[in-house]
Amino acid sequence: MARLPVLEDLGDVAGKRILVRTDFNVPMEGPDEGRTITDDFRIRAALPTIEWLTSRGAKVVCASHLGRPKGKPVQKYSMDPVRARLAELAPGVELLENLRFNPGEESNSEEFVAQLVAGFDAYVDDAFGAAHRAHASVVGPPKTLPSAAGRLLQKEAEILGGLREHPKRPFVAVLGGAKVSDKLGVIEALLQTVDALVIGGGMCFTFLAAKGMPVGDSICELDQVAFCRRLLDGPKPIHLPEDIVGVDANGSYATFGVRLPDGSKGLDIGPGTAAAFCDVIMEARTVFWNGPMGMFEDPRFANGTKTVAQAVADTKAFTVVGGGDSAAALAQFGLDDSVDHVSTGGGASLEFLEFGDLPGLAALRGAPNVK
């Protein structure tokens, strides 16, 4: 596999126009006109790359998607609020309109790629959160322009590659979220690498069903029970809940063992499970966490996720959090500065761990400046 080109591989960038694919898909609120950014983390995350280029005399033009406008202009997804914030953080840097306003972005249209690269001397991809998408702005420019990974993309590839290739052991992966089917591939891939797997969230009920436990009205994918049973029979330990918090048939808050009565619904791991999961995390030397342990948006069912998040923050292990809801939970509990690496791409981090590569990374390695 060819080496991933980095910023230094672009050579002298003074006076050159550089197209930088960023991930400015930031959360916003308010009316469609006059929306305000509620968290500018993704904009600030691109600044090291932007400043490296501009300090060396390059003219930087950023490009990003925002939301899902489905190939047509939608006022709600205008880049204007992002453009205004970028102007404050990096004066003089331009930002194109939302890439997904053009249907050619998601369909990887050669015509749209040609429009994007016209007038540019080089391309930098710093959008890890979009690197698993074979979209025009991700895989198109490196076919013709000298290209490189930005600092953020480079860091993500190095850290996640290290998890796959040479983690310090024991290596423990903590997985949550709603569905097993969303993580089939990454579960199998992780089981080739980790020393133990910890399973919480809605997906735990399919595993519990595979052990013959009644799960009431909890989320359960019956078509995945056989898959889960096969994994449980494998050589790697898989830690499952030993108690559950949720609601009973009357909708009242309740604590259960692992046999849930008819009409009840599990919505979080119980306190005993949270303590047991913490013990596994604290004994590890590398921890990867993706997915909440329960419906943490509701304070009644946030304790499992909060306890696991605190353990990930407190452990002396090297800790990586796979973006998405896990990153949101860390931020909610004020722990996002207490882990070694918070990935900027939930889906991209999982796909990288599963396949060891992403379309955006492969495209960069095929650029004309890569020997």
Second form
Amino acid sequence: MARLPVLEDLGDVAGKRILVRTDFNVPMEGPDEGRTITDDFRIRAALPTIEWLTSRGAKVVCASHLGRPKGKPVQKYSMDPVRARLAELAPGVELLENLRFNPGEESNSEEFVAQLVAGFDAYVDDAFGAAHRAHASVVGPPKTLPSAAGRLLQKEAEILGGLREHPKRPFVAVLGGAKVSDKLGVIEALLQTVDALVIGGGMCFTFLAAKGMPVGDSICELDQVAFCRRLLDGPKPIHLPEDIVGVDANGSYATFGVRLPDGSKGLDIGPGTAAAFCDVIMEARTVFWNGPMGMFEDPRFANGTKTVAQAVADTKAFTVVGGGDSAAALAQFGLDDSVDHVSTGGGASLEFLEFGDLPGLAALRGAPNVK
Ligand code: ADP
Ligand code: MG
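Please give the corresponding structure for the form predicted in complex with adenosine-5'-diphosphate, as opposed to the form predicted alone shown earlier.
What follows is the whole complex; the chain from before opens it.
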């Protein structure tokens, strides 16, 4: 496999016009006209790449998607607030209008690619969060322009690639979130490389059902029970909850064992489970965490996620967190600086772990400047 080209592979960038695909899909609030950015993390995350280029005399033009405008201009998803913030952080750097205002972005049309690359000398992709999409701005420019991964994309590929190829052992993956069916592929792929899997969150109930436990009204995917049973019969240890917190048939907060009564609903792992999961995390040398352990948006059901997040922050293991909601939970508990790597792409990090490659990375490796 060809090497992933990095910024140094662009040669002398002085005086060159460079198109930089960034992920400026930032959270916003407020009225459709005059929305404000609630967290500029993704803009700041692109600065090392932007500054590397501008400090060497390149002219940088950024391009990003924002929200889901579905191929037409929508005021709500205008790049104006992002452009204003970018002008403060990186004066002189331009930003194109929302790529997804053009239907050619998502359909990967040749015309839109031609429009995007016109007038540019090189292309840099630093949008890890979009690298799993074969969209025009991701896979199109490297067909003709000398191209490179920006620092953020390079780091994601190195760290997630390292997890797949040479993790320090024991390597433990902690998975949660709402649904098994969202993550079937990644669960199977992780079982090839990890030493143990820890399962909490809504998805644990499909696994518990596969062990014959009653799960009450908890979210449970009956069509995935056989799949979970097959995984449980496999060679790798899969740690499941031994107690559950949720609501009883009257809707009152309750703690249960691992068998849920009729009418009750599991919404978090229990304290015994949280302690057991912590032990596994503390003894690991590599931890990948994706998916909250419960419905953490409700403080009554946030304890499991908080305890696991604290263990991921405290363990001596090399720790990587992927997934939008998991990263949000970590930030909510003020622990995002205590893990080794928080992936900037939820879907992209899971797809990379599953397939070992992404369309955006493959496109860069095929660029004309890569030997
Ligand atoms: P990520 O974005 O980190 O990949 P997911 O999107 O898969 O995570 O899952 C996050 C969602 O799962 C959260 O909104 C959370 O409320 C929900 N969730 C977790 N546990 C449960 C549960 N027991 N019942 C219902 N929803 C749950
Ligand atoms: Mg999510």
